[in-house]
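Single chain ahead, written as C-alpha cells, the form predicted on its own.
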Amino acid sequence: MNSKLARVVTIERFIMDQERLHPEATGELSNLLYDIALAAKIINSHVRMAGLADILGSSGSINVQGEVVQKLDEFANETMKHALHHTGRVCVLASEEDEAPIPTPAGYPSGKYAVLYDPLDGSSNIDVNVSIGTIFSIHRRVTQQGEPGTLVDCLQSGRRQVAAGYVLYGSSTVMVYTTGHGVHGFTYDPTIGEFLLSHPNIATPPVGMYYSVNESNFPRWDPRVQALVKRYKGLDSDYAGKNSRYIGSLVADFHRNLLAGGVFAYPADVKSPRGKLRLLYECAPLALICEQAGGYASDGGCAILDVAPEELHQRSPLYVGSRDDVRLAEAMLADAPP
C-alpha cells in the first residue's frame, strides 16, 4: 500500500479515535463537529463560485451589528442553522448575525449544547477574493434538559467552552478545532470531499515574528497602546521588531500567526471605546483555540477567557497569538514594566 494513502485521516476518524481515549463520551459532540464541517462543506462551494454565480454583494439589509449584510452571509448563517437546529444536539443557537438567541423549533428534540457562531467573518473582502472564515463556539447548556435552550446558555465566560474552531476559505479550505486536548487542522479535499488531517498538535511559538493590526486606525488609540505597536515595530527600544502582515480578515491573520507565531491586535480606540470584536462570537473562540495551542489571548487588561458576558453582542478588545507578545501588551497598557 502506498505509504502516504496509509496516514491519510479523515476528520471523522480523527474525531472517533479521540472519543475512544474519552469512555464517558457519548458521541454527541463528536457528532456536533461533523454537523458543522458539512455546514463548512455546504459553505465552501459557494464561496468556491463567487464571482460565477450571484451571490456577490449586498443583501440590502443591515445586521443587528449595524452592518451591511452581504449575500454570503445570508447563505452561511442558514447553512448553520439548517445543518445544527434539528439535530437533537442543540438547545440554543446565537449568530452574529440575529439580534437574539435562537431555541430549538417546537416538534424537535432538545439537545444539550449551545452554538454560537460567526458564519462568515471578513464576508466584506470576498468581492476582492481575501480570504474568510466561519467561527464556532461550544458551551454545554446550563439549563433544564428537554427545554429549548436560552440566553442563560449563551451567556457563559469562554473558559467554559467545551470546543472551538474555525474554518478558513482561502488558497485551500482548512478547518481547525480544539475540544480541549490541543489543537488540530484539517484540509478539505475536493477531490474526495474529506477534510483530513494536515495540521496535528499545533503549537504555536512563545516569541512571533509577525504583528497584525490595523494601523490606519492609529491616530485614534491610547497612547499605550501606540506605544505598544511602536514597541512590536522595533522603533524604541532594542526590543527585537516584528513584521508587518495584515490582511483585514480577522481568521486569516489569526491562523497564520498561529502557525508561524504573532499576535493579532484589534484594540478599543476613540470609535469603539469598548472594541470592535464580539467577544461571544470571535474572541472567545480564538482564545480557546489560541491558548490550546501554547499562546495567550487578552481584552488587554485580562484574559479574554475569563471576561464574564453580560450581552449576546458585546464587543471587547483582543490582543491574540503568541503568548509573551500578548503578555507584553497587558504589561504596556497598565503601565507595568514589561
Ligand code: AHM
The other form holds:
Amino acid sequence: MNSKLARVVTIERFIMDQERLHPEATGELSNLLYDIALAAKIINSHVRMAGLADILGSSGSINVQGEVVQKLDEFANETMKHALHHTGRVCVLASEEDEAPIPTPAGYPSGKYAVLYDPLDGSSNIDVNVSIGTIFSIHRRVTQQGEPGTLVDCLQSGRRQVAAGYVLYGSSTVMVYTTGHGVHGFTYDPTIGEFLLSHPNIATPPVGMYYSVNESNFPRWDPRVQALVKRYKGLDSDYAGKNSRYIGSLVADFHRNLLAGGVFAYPADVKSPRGKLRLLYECAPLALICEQAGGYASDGGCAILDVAPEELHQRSPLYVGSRDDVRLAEAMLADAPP
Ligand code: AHM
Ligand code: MG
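With the form predicted on its own in hand, show me what the form predicted together with this ligand looks like.
Time for the whole complex; same chain goes first.
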C-alpha cells in the first residue's frame, strides 16, 4: 500500500481539524468554505472545457443539450450564487459582476455571513488560455440576525474579514484560503475530485525577487510611482533589482509572488485616479491572505485592511506582496514628488 497516499489530507478533513481548535465554532463557517470549494470544482470543470463549447455545441451559442452556452464569467457568477445563497449560512452576497448586493432569496433562511466575490478574475485572459481565478471574502454580518442582509454587511473594512481565499485555474487548480490562522493551499486532484493539502502554512519572503506591474501605464503614473518602479528594477541605486513578471491576471500574479516572493502593484494613474482593482473583491481578500503569510498590502498610503469602504464597487490602488517591498512603496509614495 502507498502509505503516503493513505495520509493525504482533503480540504474537508483540514477544515474539520481546524474547526476542532475552536470548541465554540458552530460549523457554519466550515460548511461555507465547503460550499465555496464545491463551487470551485464546478467552475473548474467548465474552465477546463473553455474553447470546446463552440466545438461541442451544435450552432452558435447553443450546446448539445439545447441550452444557451453561457460566457464563463457569467457561469462562474451563477455557480457561486447557486452554491451559496440558499444554504442558511449567508445573509447577503455581493459579486463584482452584479451592481447591487444580493440578499438571500425569499423562502430561504438568512444566515450570519456576507460573502463578496469576484467570480472569474482576469476573464479577458480566457480566450487566450491564460490562468484565471475566483476570489472571495467572508464577513460576519453586522445587521440583525434573521433579517435579509444589506449593503451595510458588505461595507466592512478588510480587517474584519473572518476568511478570505482564491482559486487559481492554472496549470493545476489550487485553492488557497485563510481564516486568520495562517494560509493554506490545496491542489485539485481531478482523478478523485478533491482538493488535497499541498501548501500548508504558506510564508512569503520579506523581500521578493519579482515585481509585477503593467508598465505600459508608466507615462500616466505619478513621478513617485515611476521612481518606485525604477527602484524595483534596480536602475537608480544600489538596491538589488528585481525580475519582472506580469501575467495580467491578478490571482496568478499574486500566487506566484506569494510562493516565490515579490510585489504586485496596480497604482493609480491619470486615467484611473483611484486605481483599477476593486477594494472589496480583489484587494481586501488578497491583503488578508498576504498579511497572514507574513507579507503586507497597502493602497500606497495605508494598509488595505484598514480602508473603510464607502461603496460596493470601490476601486483602490494596490501594492501587495513581500513586506519590505510594499513598505518601500509606502515610503517612496510619502516623499515629496521629485
Ligand atoms: P477584471 O476583474 O475585469 O478581470 O480585471 C482585473 C484584472 C486583474 O486580474 C489584473 O491584475 C488586471 O485586471 C490587469 O489589468 P491591465 O490589463 O490593465 O494590466
Ligand atoms: Mg476582477
